[in-house]
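Quick heads-up: it's one chain on its own, the form predicted alone, in structure tokens.
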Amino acid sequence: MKTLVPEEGDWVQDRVTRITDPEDDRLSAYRNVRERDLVGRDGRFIAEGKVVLNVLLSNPAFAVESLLVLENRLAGLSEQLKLCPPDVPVYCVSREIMDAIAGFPMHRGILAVGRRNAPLSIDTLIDTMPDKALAVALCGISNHDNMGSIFRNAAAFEADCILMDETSCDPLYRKAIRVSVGAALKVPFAREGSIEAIVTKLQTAGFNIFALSPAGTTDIYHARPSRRVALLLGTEGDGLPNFLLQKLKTVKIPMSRSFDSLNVATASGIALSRFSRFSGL
């Protein structure tokens, strides 16, 4: 059964089918989102909201499969629905199916399913940044909230990529990209293999690596740039490995004797601004 949204030309009748069964099967990889989207689904993800989805539809790294969408958001989404190619559903249904499909509210009503092309390799991406680059490297980053601010904070200050180690959690899970408002989706990235491996990499094509920590030698307002530049970041609590500290330059932010605790999401974006180009170094 089709659909028609009010004041919209034809082609939106073409595009989009009403569903009223939660249980029909054209639904299954939007169902139980919340449980079932802890690891990427084999390249698939789910992006959620108008602002992530143009994301998504203007980067060709990634491709849209289909689309599910609230009855009463149907409207505001002419120009998305004009960039989909003409083969990727549109589904449109009611608040209660869309909760009932979820597994929790929707605020937004707006879901996409969206697929990685060709994920990228660590060495593809060093070997195709500029000669005056800045990169951010993730050891053992775990927290979905902290992923997503970092890539959006990487994003704002236009780092050229972003490489974790295999321990680190995956960018393409639903709540690291909504956190990142779609930044996931657009600053280039690889995950694979080990921190050391990455380091020996990003040392072997002429990055100046800074790792942070509250224990560095150097503020951060002192370390001076070069043209490559990588900001190496552990998870909480444990931070970066000691032989990594041990043998790298290391970073600390200034802050109060009395709490020196900061969280590192937050950590990369003062990192960040400090060594971006509207740093003006």
Second form
2 protein chains.
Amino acid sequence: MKTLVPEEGDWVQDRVTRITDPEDDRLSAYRNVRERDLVGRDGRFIAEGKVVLNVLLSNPAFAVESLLVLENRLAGLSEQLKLCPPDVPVYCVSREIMDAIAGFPMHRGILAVGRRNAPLSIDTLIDTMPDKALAVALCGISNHDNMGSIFRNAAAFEADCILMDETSCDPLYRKAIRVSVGAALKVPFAREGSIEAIVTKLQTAGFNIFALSPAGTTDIYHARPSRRVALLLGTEGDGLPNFLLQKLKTVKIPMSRSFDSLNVATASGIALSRFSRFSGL
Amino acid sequence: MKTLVPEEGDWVQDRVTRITDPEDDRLSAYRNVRERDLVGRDGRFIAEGKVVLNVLLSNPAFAVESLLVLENRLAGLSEQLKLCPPDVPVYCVSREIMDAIAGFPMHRGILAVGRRNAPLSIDTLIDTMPDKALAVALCGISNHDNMGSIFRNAAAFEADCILMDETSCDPLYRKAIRVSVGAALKVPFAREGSIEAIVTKLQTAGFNIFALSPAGTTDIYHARPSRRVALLLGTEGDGLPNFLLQKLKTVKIPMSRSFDSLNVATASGIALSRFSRFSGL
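Form predicted together with a further copy of the same chain, following the form predicted alone:
After this comes the whole thing, all chains and molecules, with the earlier chain placed first.
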């Protein structure tokens, strides 16, 4: 007896476009994603995995251009497919085709091409900050793992935004998004100009800037936050430039003198936890 | 006029053994280190880079079996070479040979084969703990990056030891040592048996165990440490097993309800910073 209501599986199968040729032009955006990871993409980016896809679909600042899904992952994606606009193609391939296109074994089996509607300017982003706010400012963070981890921490502790200078790497690179567990698509950010310009804009907007440095003068467990706080972090190795450390309030995470070396993302986690509204300060 | 005192360069050149054949048997321990990274080595391990080498040379719990150095890195290594026992061979090769042996571009140009004198047992390590102590206990940490980062944090906050169950990965894998910036060769650790056995031994030794969990009942900013504290961390994904969470004091890092996801290494950093003697608690 034929059922009157189509089964979930039927609906999903009707929504997808099966592709069996790895050279199919419709998949060009997914080709060799690992090698192309270091190339700018005009606001387009690759999102991997179901958790990241959920964040992408829930943030109106981003659009989904298409999905590429491994055939055996389709069944678990019906909720996400319902959230995709009908004109967004959903391509479905076998494991063999998926790996051939991506250029390496794609264990997650779920890829999306996303697009940022328009990059925010530092000014616009600062203008949207609430009266009580926690911002993160980054100078020269060039490692995508660190960038992704900083976003993950910022989301976990509900920082209001991340501002970064133009020498910092793009948080929308595939690996940064993946390491951020989607937070790079959640926490509002702007990336432009020099760190001096960002510092000046934050000060003008009433932010109390805490520059994190192993040589900082105030212990973070003694520093008292004001209504608007910005945590300023520099790259590992060189850290923040001296001229900034000289003119700003510097804070340190108290630690061993014989091993005073923390990863910058870990430092961001400790400082964000301390200054977030969740710490009860 | 000939100088009477040999120049630094001469001394270093006399100390090293030049090798020009990538198939030379004396380099077999260095062959394809990346692929062999996942293979047990009877207490032997690969240390990379000058910072890690310094830690290796300074810890009597480890021995150096040999060094492999890129020719253009020799000049900066004279201090380290003086610390190497005279019977430890120092092999020197060109960039071409180095990359051919390692199986990938070895940017650091400094490799050492180290050996652990003997693994510590959990009992022995707990017996050496001072009256006031901070321990880290790990259950099922299987990612070498996380393991390395946890060691780095433990060194930065001067935890006294790291105890881990047999399902946790080996901190002496090349990548874990590298990510730890040498801390895997600095912080005393033991790895054996079940997490239940470790918990029981810690309790018997008077440690107050704080089990970290997003569902923990006490906020870490409200928890008060006792003289002997052990921070217990479980793997990402599954976290700590329920039977442990039910019988132990559980603590949580307070964070967002809509994005309650921290990397386990970052969580270790936040908790270690909070409970270390440096926080002033």
